[in-house]
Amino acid sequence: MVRPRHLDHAAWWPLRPEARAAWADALDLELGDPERRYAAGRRARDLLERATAATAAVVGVADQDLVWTSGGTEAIDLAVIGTARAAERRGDPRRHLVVSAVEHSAVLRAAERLRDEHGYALDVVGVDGSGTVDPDEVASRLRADTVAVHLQHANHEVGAVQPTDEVARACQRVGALLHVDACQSVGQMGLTLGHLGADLLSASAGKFGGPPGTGFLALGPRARLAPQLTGDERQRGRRSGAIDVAAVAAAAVALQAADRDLAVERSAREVARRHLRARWPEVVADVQLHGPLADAHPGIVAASALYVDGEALVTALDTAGFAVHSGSSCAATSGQPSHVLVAMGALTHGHVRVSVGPTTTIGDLDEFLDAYAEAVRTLRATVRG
């Protein structure tokens, strides 16, 4: 029988021990609606209270400033959305936003409904070979009219980390908004609003060990929102619906769990991380590998490689047994090549992205260059015969 070997955690983190005796305790306890004064709904009140504080206090905000979202991505749309309108409704004329070009989808489609819909102007900056920005040519897009600056923190797609501390002087010079997406920082990587120099901070449970559909959006000072999801005053106007206490409690408990282990675990999965990356064209001719050595996230590491269906690999890898991602030109569900990949200039055919955990070993990961290399081989061939 084949032994799974999970090498998607920038997709998915697996559920830390900590959040789901956590995630168990809380549906214990009966929790009831915390808006309601009767004691199910004090229960569930104190309990999101207490997990608020406990996650505002490791992203370095105030506990008023943290709103819970469904999970990351509606944690990025309020802060794109959400922040444009506010500024819309207090008069502000400003129409102009700039991003960079390897933005996470959720980042760019957001970006592009105010422009396509509102009217906004959007400046896209690109990216050097290793993904990374400029911050002088981010600097440069500045306008007058700028209202924000919606800026990833660790690329999701090849780890490159981008210079937010640098932008966000250059965005206060112009008093813009900076938006960090910072889903797959936070709990990883020590990060707080302070360190990144950002006004607004998104974040997603699942990507740190604790429960999927559960995220949050962290506002600086300077940061206003206008509610997506309207109908009640819940969590100060800024979004509306009922929050999953128990989800948020384990979320809570994730975060504190990730921080309390952050450098044990970033160092482990470091030394993989730089194992993998030279090793992997040594098993395997005519492949390029993405992102930068230094500066990086320290769990992903991505490669193309020549002659190889991207979907086709994925899948022979995981009937070996190792689960991992694509971004490749040849994605099923697209048929587009990764536009991080185009925005680097690099090759997009065959995109295979690993990013390791913290009890991710070396031996896991040569066992998966050797099947790596086989399945290469076989669609190679393939390909040729």
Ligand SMILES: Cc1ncc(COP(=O)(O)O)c(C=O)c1O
Second form
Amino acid sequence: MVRPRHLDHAAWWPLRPEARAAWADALDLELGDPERRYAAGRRARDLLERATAATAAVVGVADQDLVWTSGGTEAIDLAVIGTARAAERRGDPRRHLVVSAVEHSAVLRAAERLRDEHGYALDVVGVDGSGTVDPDEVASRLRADTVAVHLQHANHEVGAVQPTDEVARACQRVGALLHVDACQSVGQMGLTLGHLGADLLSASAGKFGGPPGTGFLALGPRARLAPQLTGDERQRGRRSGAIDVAAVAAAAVALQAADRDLAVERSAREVARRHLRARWPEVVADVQLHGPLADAHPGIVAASALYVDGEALVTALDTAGFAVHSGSSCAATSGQPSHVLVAMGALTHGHVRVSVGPTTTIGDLDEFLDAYAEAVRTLRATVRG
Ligand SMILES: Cc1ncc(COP(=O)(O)O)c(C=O)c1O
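Moving from the form predicted on its own to the form predicted in complex with the named molecule:
Everything in the complex follows now, all chains and molecules, and the chain you saw is the first one.
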């Protein structure tokens, strides 16, 4: 039996041991509703406040400016739609948005909803062959009626890191908000809202070793939100509904552990990433590597191969004991090629994304490459008949 290798950290990062322990401890506390004033409620409130303070400190915002959500997708939805609707409520006439073409589908779908259902103008900025936007191009799209720019920090499919600081300066010049989707970077690349110069930052705990289905939106002083879930006044009226306090406590502990170990984890992953990039084209012909070598996420490597199907490759690699990803999560259900690769003008055929973790070894990657080369050979032989 082959030892299974998890090479899909960009989709889900295995629960960190500290987070697992914190989660179990929290469940043992028999937490009540943090809004209740009796003992079980006070225990929950106390734990929630401590988790919020710890998390807010890591991303550099005040405790009251952290909004817990059901994950990255909801945090993004709140950032995109919540900021626009808050501006509308103030009587602000601005109705223009800018996004990049390689955003996660959560950003793209939310922005398209504002365009299609609320009459917003939407500018989608293209990227170069490495998946990176030109900050001058983004700046040139800004208008007097631009409400917000939504730009990811690191791309989830090819690892390109966007020039958010230059975009932030351009946004400040015209008074537009900048929301950074940092779901792939928080806990992995040491970001704070202040360093980014952003007004909002969205994060997903399942991507830094916390519980999946938990995330947050961090807010700077200029950000205003209209709630998307209504029904009560929790979280200062920004997001209604019960909070899973035990999961939030585990997420906070995961983020603290990730932040503590960041330098070591990042450099180990960077070594693995460079090794994989260097060797990948050596093991198979007709392969195109994606994403930049520098200014990149430390753990993501992606490549396409001619004459093979990505999903068939994923299945063959799974049989060989390697968990990798192909296409984008929206593409996986739609059967469409990855919109990120299409925007880059890259080869979409036989796309495989490997995302390494801190414990991924060079030996694991060499074994992966052997299995990959074998799978490509077999699949190409089938295609050629
Ligand atoms: C860049 C990016 N943004 C947002 C998300 C959505 O996060 P979640 O799965 O927590 O909803 C993902 C998940 O893959 C992502 O990679």
